[in-house]
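Coming up is one lone chain in structure tokens, specifically the form predicted on its own.
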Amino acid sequence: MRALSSFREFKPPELDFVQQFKMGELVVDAGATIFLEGSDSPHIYTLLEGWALRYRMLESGRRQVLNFALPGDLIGLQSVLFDKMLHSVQALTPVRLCVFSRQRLWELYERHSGLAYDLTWIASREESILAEHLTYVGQRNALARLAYIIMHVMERCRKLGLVVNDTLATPITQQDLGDAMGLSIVHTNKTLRRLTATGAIEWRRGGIVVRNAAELTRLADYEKRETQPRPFI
């Protein structure tokens, strides 16, 4: 990931600290729970490979998908600041995680102000993503919601080199999209067919193809934001 232009470079002292901060790596199977809402964990993780899902379960059994976790994303910071997780994280594919000790996180704040700023940036970025998701769920129609969430995922994956010829291999299902945008599976299926009929995308099992990016952007009323290389720990 350090070779990707979408991530900022570590300064030598920062890189040395992070390499010492790292406890090891953990491989988790698809479908496994990485964090459970309400739980406490001695570890936090950076996702190195694979896809994961942040979500909350309601008492009714319904699920609200908060966001998709991709390589470079930090998982578990909530358990450090609030003593427990306020949402769950599930692996959508086999994932490889970089493991850090939660107890040693304060050393990062004490010794490396640049990395401390990075953690603030990461938390603020997650907040901005949630704010945008909420705006679409609350104020956009179903077609715009699905166009938006597909654009959002495609843009994030493009920066990671996961999009090839406007095609993204993804484990995301129609149920995941619906749960992210507040739509039933039936409504999601019908809306995806409408979106496909516009010629903007092609929905495949295990993949998404963008056929007309301009039309997809128009339908989503999506504003692309130029961002600086982002940090990761």
Second form
Number of protein chains: 2
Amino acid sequence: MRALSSFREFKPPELDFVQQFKMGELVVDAGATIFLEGSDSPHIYTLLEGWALRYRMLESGRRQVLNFALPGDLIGLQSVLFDKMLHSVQALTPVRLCVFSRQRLWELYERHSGLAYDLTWIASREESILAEHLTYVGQRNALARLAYIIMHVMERCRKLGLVVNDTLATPITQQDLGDAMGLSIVHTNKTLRRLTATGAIEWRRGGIVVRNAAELTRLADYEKRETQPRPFI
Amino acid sequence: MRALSSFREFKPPELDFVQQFKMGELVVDAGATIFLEGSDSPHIYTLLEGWALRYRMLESGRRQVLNFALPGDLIGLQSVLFDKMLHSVQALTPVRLCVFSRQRLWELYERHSGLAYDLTWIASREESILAEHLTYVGQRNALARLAYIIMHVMERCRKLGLVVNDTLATPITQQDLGDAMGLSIVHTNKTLRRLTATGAIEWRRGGIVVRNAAELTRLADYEKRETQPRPFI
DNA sequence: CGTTACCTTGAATCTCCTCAATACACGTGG
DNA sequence: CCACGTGTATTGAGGAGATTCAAGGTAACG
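Please give the other form, namely the form predicted in complex with the DNA, since only the form predicted on its own has been shown so far.
Let us now look at the entire complex, which starts with that chain.
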């Protein structure tokens, strides 16, 4: 419930609306497909707990990971705006979802302009994340790409309190990282070993440790672009 | 004025609002920067005439072209939602812009839920275009990437009536294409020559001719994802 | 204790990049 | 009208980075 509100305070009527907007909860197994590209679902979700993956599958068998979905993330907005989903979403762990009705979204736009604004904001933030990924995949080498995507995930998880002792427990595999940054699994592995060798991070089965955050940022050749949301007045 | 409405019919009150929402027109020279990354503008625009480029510049001098802006496109929504632009926008030709006030956007959300919905829709469509670009840059080779980006531009321009006799007059350079698809200028050129040699397209100074659309689609290894907007009820 | 998913490493190959040089088109000023 | 500068396109050569193929190794799980 608080998931959506991670970036601002709700007003009481908004909270009421969101509360009755909620249709229930759904729990899916690890590995299950939450949305299939091309499908048309009557629901949208917010992720309450667990990890998920947004991706596009090609006929060749190749996969482009678009982003990771974390608690608080809205999933399936596209199936509201378009007549079908344009990417798939898969659970990486057992996942708990909050279910909303697609129908009642019209009401949201008519009665709660603040929440409508938030939806535009969410869509636009997703866009800017993809823009950043695209910039890395298009313009940087494997080492910088992997350093970046690890930074990106760590940073988001840090804000959610999922990072303890600079350690993040995550179901992400090297295959996932490679598919996100347009690298083969072999090159991903070799580059990840190089990255570990610098002492910036440690890669473990089921976890990532950041040993030297400054070095990681440097290796990612990261140019900070801090943004603040502009609140709805 | 009709630019924004390219995808649906406006209701009379919405039309009224948009009409008085407009603050005037702005004309900029070819090469001028419309938005600079990191800046904070009190205006947003729609492109009425001409070509523009959305891109991110890196300190290293490399550039990632995110997308091309065409007549009807909204420019600068990010400066409303965030406290700054996260990419730059540059005019490729002399450009005519319709200027709107950022302030009055709140009004739009409060009084015209249909238009608010449209803004979310626009943001989400931009996201899905970036997802498709990312998929190409991440998963396909130079030939498919270039075939794709040319298809993409031609398709959008076709809908705007800018393509006559399968020919598009465009200010896009090989450098632009390369920066969009993450390829060096040299490799872009060589691959473009190969693409021309197949007979699929013809590359001219200031123009692209599609000689064999089916072949171009095949070379792009394109998997069609037709979408319809879901109208606001 | 065997199966499965994930990680690791070496070798050969190829795509794509950088460097370098040249050609072509267009506009400007002498 | 021609010389010149500038932005764009073209081509060759050499090399770095990434891919594919192939073969193991390791941890988790029933």
